[in-house]
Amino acid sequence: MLVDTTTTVWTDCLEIIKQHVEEQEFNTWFKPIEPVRTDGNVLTIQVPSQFFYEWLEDHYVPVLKKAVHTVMGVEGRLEYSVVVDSGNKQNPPVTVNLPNGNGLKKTTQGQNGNAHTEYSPFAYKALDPRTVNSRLNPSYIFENFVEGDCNRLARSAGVAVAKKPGTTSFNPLMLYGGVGVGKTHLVQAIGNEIKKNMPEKIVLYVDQNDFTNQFLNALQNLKMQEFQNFYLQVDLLILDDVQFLAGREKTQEMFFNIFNQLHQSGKQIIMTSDCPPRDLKGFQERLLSRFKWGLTADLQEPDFETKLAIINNKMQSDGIEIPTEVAEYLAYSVDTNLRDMEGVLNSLLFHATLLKKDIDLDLAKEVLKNIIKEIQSDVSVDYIQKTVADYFKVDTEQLKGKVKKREIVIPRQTAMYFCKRYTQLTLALIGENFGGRDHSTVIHALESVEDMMKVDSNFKNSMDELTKKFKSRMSA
């Protein structure tokens, strides 16, 4: 049967297609399809992978013979074109043919030697959004994530996914950083903020380590159909720690079948990593570089302001007020990760409730004692304002002056920087060891000094130097 166009004969066959097929199933694997040409009697169509074409080869043989042989004939045949890479503004995608020189029939051997056609029965179970585990912890929402520098692009990119999941440019939406900085936390509020919002989202998280584990399950037990078609039918996943994929390569060739039929169907993805795409070890190149298609967003440790305000968050959550000059004082001693300054904290309430004290700075110096080690120190607010004014080769009593020359400023500020960390004094107290200075001005200098640090990297090295001469007289 002959027939105008190659648009017009895949267009009846869908039509055939969708009547023998679940709206699912036809929107997931026949949609994305895309007629190429006709000659003769044969009609080419593209798929998206390799992966995609022998899912059709396997269980949809049946109904597209069918629709191929209602719309042009018992001589009609099918070829696919697979998609190995889509390629990007300046390289076209590169596809390959696959003739099926079966006329549709997929054949097996049976135990007496003759062919036959198989027919594997495949029953799709559509999931529903009301009752798939999402593995989403409910307080890690956008609300109580608090903004910093330290987070500020990789929190923006959060809210624009969660608004518009699989549609904007921040897919894959890749986000790394170092333990304990908010990843998990983030990504989880973008699902959280979904499901609000899209109920009829299918919404997934999931750690590198449970996936592995339900893959090789899925595996052993010859239900790879089944986990296949369960993660091909969330609209947002979520895979935490997937740096821990490097070296499974059975695991990754599985997720990037899952991705590429993920993100071809307009489905978000997003991962979490200790390191950017570039310094994973272990990857297939392929699997690095589909890692890269989104954006790529780091969150590092916080900064002063940043502790400060989580802390001050955490408390007012847990219904406590917290005195400024406690908050300040574990926001400079606690310079770990977030994750440690929770335990900190809890840590700092348990013993309130314990002992029934109200929270001050004596109550949280004794709790922080055999947690924070560099707090105990007997480096001295003299021999640092010494040791600072050695370094920079001015003089000690000009750190507690007046005098306000760039060359003196620095210096000041930096020893400032260094009584907050290695001492047990309050801020006010450090203010007045440099002439008497207030409070605020303290907190400017501890600020300075950490902004000088990021982007100066003269500074940098000269702040690390005089921190190993610290540490040095500590453990002496």
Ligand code: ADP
Given for the second form:
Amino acid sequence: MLVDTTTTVWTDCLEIIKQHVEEQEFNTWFKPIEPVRTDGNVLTIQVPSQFFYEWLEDHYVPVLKKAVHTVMGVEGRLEYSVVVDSGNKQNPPVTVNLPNGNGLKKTTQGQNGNAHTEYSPFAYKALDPRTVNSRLNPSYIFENFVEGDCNRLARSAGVAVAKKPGTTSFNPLMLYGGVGVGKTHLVQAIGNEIKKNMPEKIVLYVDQNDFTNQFLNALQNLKMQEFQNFYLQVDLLILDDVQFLAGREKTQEMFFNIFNQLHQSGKQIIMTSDCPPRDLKGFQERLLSRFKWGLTADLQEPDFETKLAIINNKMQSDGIEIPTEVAEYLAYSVDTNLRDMEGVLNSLLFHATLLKKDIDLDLAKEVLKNIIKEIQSDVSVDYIQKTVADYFKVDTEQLKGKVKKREIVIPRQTAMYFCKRYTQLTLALIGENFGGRDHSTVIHALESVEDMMKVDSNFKNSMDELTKKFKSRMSA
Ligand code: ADP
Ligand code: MG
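Target state, the form predicted together with the ligand; input state, the form predicted on its own:
Everything in the complex follows now, all chains and molecules, and the chain you saw is the first one.
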């Protein structure tokens, strides 16, 4: 019975709406609506999303009102049931009802030019650029971002955007690159620069956690409008590590809306990701294509000179002198990423300032040894040396010693070979772990091992057996 009334009421409403909107609008915004129930003078309709609801409220209040009043009388009211999660076989859809009674009155200008008051569940708070927390780290600035071949394009694009946010063709600016190449530093430098030179601009840095959590929180507490209002007032939006939005459809949809509206109103958007947009998985195609509108620039692993400059820069800003040979040693040895480098430098600083030790090559080596150990997998240098020594029935210490007899040289070279394969050590550090040999000795060892495997099938068998041992250790 009830459903029948509801269906009839809504069908009548649709008839009226049809006369007032274009056919395409009707199909887009009214066809998908499903009538849910009538309760006294309240008709509840279900809409597919929050965005849909807001769109209706922004664009079709007069026509909806006209329809409801004509069909149900002037007391007639509309409520929405908004699908916030369409669910699946196991989970039924989740909906929220709007308005929810905690709302505020909002005055809008009707189509006929008369102001009329509508019931709106959301408050609109204007942000004050002086008090907004931009979530920027003030120490990430251009002045201490070292320029090198590895980051030149990204850096100059960043400088251009910082000068004229929103008005260059670099919008959005999409920076990508591996771990620790300086993405976060660079985008925050842009943010800090804009804040400094244009204090009236609202700058906001968010990482994926911030955005997702705020979004989910808003979703649960029916504060979507507030969430959106907040973001739409931002002049520079920095979203760090967008790859984490992969597979989060609802969050992506919300970001898509915010992105479009900001972009349309000439606001600047900057994003970073760990791979180029074309390789991002789990993203809606329409969002990916947006990412490519502006400029996409990559940051590469820093080369030796850039690493050296970063080391000197950091130590100087902390007021520490670091001997050139130490800086060079570090730039050469730490080849995992710059975050590891930071760990090494901080540890050196700690030794120098708190333990009052001089920073020299020995200290650097000691620090590096400890830190590199942590970075390593289960198959450590020690383990490799011991396993290989046992296999060839020699003494581990002999691998590090000076003896040049073939019975020792072959196990030594074999162990070096496996160190290269299974640890993240650089050639220089491998040499270091074999009695302070230099990297060219290690290169020679690797070549000898490869040659022997080609010509000596017994040796090849030994290598296969050892490989098995290391592999099983790794998967254990
Ligand atoms: P990502 O976000 O790409 O993973 P980060 O921006 O967090 O990398 O950089 C890791 C560390 O390396 C930070 O301490 C950062 O300050 C430093 N760093 C990276 N690139 C540079 C650079 N070009 N100049 C100075 N420091 C850098
Ligand atoms: Mg980062």
